[in-house]
Each structure stands twice: as C-alpha cells, then as structure tokens.
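Heads up, the chain below is alone and in the form predicted alone; it's given as structure tokens.
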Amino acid sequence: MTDIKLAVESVGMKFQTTEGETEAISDVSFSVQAGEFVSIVGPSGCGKSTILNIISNLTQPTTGEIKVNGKVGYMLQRDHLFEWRTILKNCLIGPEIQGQDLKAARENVKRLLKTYGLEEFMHHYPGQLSGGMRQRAALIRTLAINPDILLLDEAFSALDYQTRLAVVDEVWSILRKENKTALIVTHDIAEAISISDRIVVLSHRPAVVKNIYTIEFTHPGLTPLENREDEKFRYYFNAIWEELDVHVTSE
C-alpha cells in the first residue's frame, strides 16, 4: 500500500492551565495508509484522544501539520444515540447536518442496516436495542457520511467484556466490507493487537512515539477474535507491556 490517507507530522500540543503551560505531546508522527488499521496505545493520560481531536480538526496542534487525503468520521467511546429518534433517523442525522441528498442517504443507510443486521430494527429507538446492536447503529451512522478514513475513540469501553469482543469482530468485518481506513485509540493492548496492521505506542506525557510495532500473524486474513490464538499473540503482548510497563516519578 502506498497512498497514505492520513500523515501526523511532528506534531505538538501544549495547554494553558492555572499551575501554567502544560506539554502534552511532543514532536509525534506517523502515517496511516488506505485500508489500514492503525491502534495507539499508551499509559493514561499521555494524549491519545487528543490527538484524534487534532486529526479531526476539533482542536490545533502547538506545532506540526495533520495532512488528511479524504473524509473523516469520528466514532466516540458513547454511542451518543438520540433516545427520541428511531435508528433510520440517528443514521441519517450525519447527511442532514452536511446538506447531502436525504434520498440517497436514506437508501444508503437502509443497505447498511440491512447488510449488518439492523433492518428489522430501523424503527425501533436506542433505549430498545443491546448495547452491541447500538454500538452497531452508531458505526452505521458514522459510515452515512461516507468517510475515507474513521477514527475511533475508545468506542468498545462502555461495553461487557463478552459483548466487546463479539463487536470488536463485527466492527473489524464491517469495515474491511465497507474498504475503510481506520485509526483506533484504545487502552487494550490485546484488542489492539487483534485488530491492527500496526500499533502507535506512545509515551507518558508529554507524549512521543516509542515504538511503532507490525502485527504480522502466523494466518494472516482471521478475524480479530481468532488472531488472539494465533502463536505470536502474546509475543506482540509482552513486548508492547514491556514499552508501557514504565516507572513514571510524576505526572
């Protein structure tokens, strides 16, 4: 792969706080490529979610440069459905917002409902679905824009570790289906491995970039759910521990 869909570039965040300037990240890049799924991981705290902000253009780096080649769609840690609109409806709130065919979209969404087993639920309300199935509805609804690339906040914490793991897998197929990019912050290092091309890891505050790992299975193609029994599991396991597994003296 060589058309490189996202670029961070030497990029900096410092805020302004009452004890005065803090340094959040510092000097961090790295690339993503279309049809790859890029993790950072790191300690608590060190600015991951910050930098999906950056990306998303939600906040300003201090310094460096975000180079995006498409459409950006955020998926947060919440599912942020609308209790009071049905699940078409928060599908489409994504289109309406930016002006686009309600039509199309509307036949657009119905095939993503349909496709991830949704359909029979499109008029039903959030409070009347699983926490999976909302999960579901809520990456849906991120796809109604039609996004190049997707970045992922967390979005597989509020769920039961059983339930996390069966979605972590839908997701994973859904977007492989749907020829998506994708950028993920999360705090799990297996889930991280399971589902990445690559992994970020990041320092503790201000952050940089450690390492930047190549998650090359024995059976390439398996779903995140069975790399975890792959032998090189828990080889990328340990060795990603042992960049996190840091003494800090402050923070």
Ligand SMILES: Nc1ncnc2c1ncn2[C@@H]1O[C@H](COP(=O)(O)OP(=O)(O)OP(=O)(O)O)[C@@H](O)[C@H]1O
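Please supply the coordinates for the form predicted together with this ligand, as a counterpart to the form predicted alone shown previously.
Shown next is a single chain and nothing more.
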C-alpha cells in the first residue's frame, strides 16, 4: 500500500566513555514514507543527531535496527565546503569518493548548479560566496550522489533569520522537485511545522517517541513560508511546545 523508505525499529543507544555510560536513546521507532518530509524535534542532547548518525551508518546502535530502502545523503549543520576546492569540485566530492562515473556526475552537478542559480559561481572558491549560496552549494553536493533519502541535521541553523527563511523555502522546493524523501532535525518548532508532513517529538534523554503529529493545513500544497500564515499553524505550535515541556530555568 505505501512505500516505506526508512524504518527505525526499537533503536536504543548507550555511549561508553572513560567517564561512564550515557544512555542517549532508550527506545525509538518511526518510519518515513517515500516522498514524505518528516521532522524530529526534541530537547537539546536527547539524541537527535545520534539517530541520524545511526541511520547513515556512522554509529552502530546498541539495540534495534534500521531499515533503509534507497541511498542516504546527509547534510550537516554547517556547509563544510572545502576551502581548497572550487564549488564545482566541492559538489563532486561524493561521486569521487563513491567511485561513480565522474563525467556523468559532472553533467548532473552542472545541471543542478544551473537550475539553482549557482552556475556563474561554479569555478569560485567557497570563500567568495554568501552564507545562503554556500548552503545551496552544500545541498547540491548532497544531491550529487543521487540520494533517495536526505538527512538534514540543523542544516540551516548557521544562517541568519532572514536568509534562513529564504533558504528553507528554497531547499524545500528543490527537494520536492527532485522527488526526495527527507528526515529533518531542527530546534525550531515553527520551521518543523512549516516544512513537514509529520513531526516526531522526542522526550528528554534517554529519548523515547512522545508523539507523532501529522501536519494538515487548511490550505495544503503551499510553501513553508506561506504555511506559516495558515490558521492551524499556531495550534500545532502550541501543542508541540506543550509537549516539549521546555523549562527555561532548568536548561
């Protein structure tokens, strides 16, 4: 019936260090359908990044398992463009590492750069680009390996608020247009509501799933920025805010 791209099944994670044991994740399960945008929100340090690391195979979970149906691309918090490579070369790092056909990859990347307004900066070094442009380049670098599922970890938090709103809109429409599935970690409840089909709310560490919201606006099919004007936006915001149970004094 539906096409599940990613399933997280009873995942638990305990970190061992010389100082002791940290149970980051207790028991987390959820799944993401093809073409769906799912956000994860939760208190700081509850294990959100750890979940993404487990999905992308950087960390082995202590318990539980991950089922991935397709190729995963990971977009980190800062753009991490390599200063010593031009934008084009930066975007080609993925195909290079994975030993893909570089000629085809270059054509593909050039097409993406052109479509998303970076064509004339192709041979520039990252230092010569603005923050928003760099983030777009980082997205194209992630897309260059043709992933089906994108993991975004606070991918916009290094940007100032104005740029951030614009970049979120941009990235959202790029991912929609390229038919991607996305799992997005963010601190920003409003951002999560504006871009997601569903939102997974995690508890304090060790994390369990507290609730999963399905976001249905009164006017579906609009952009994230327009969604912020929807009547139901505030309702979702308050509900998730309550759920997160943020104690300003204790955190």
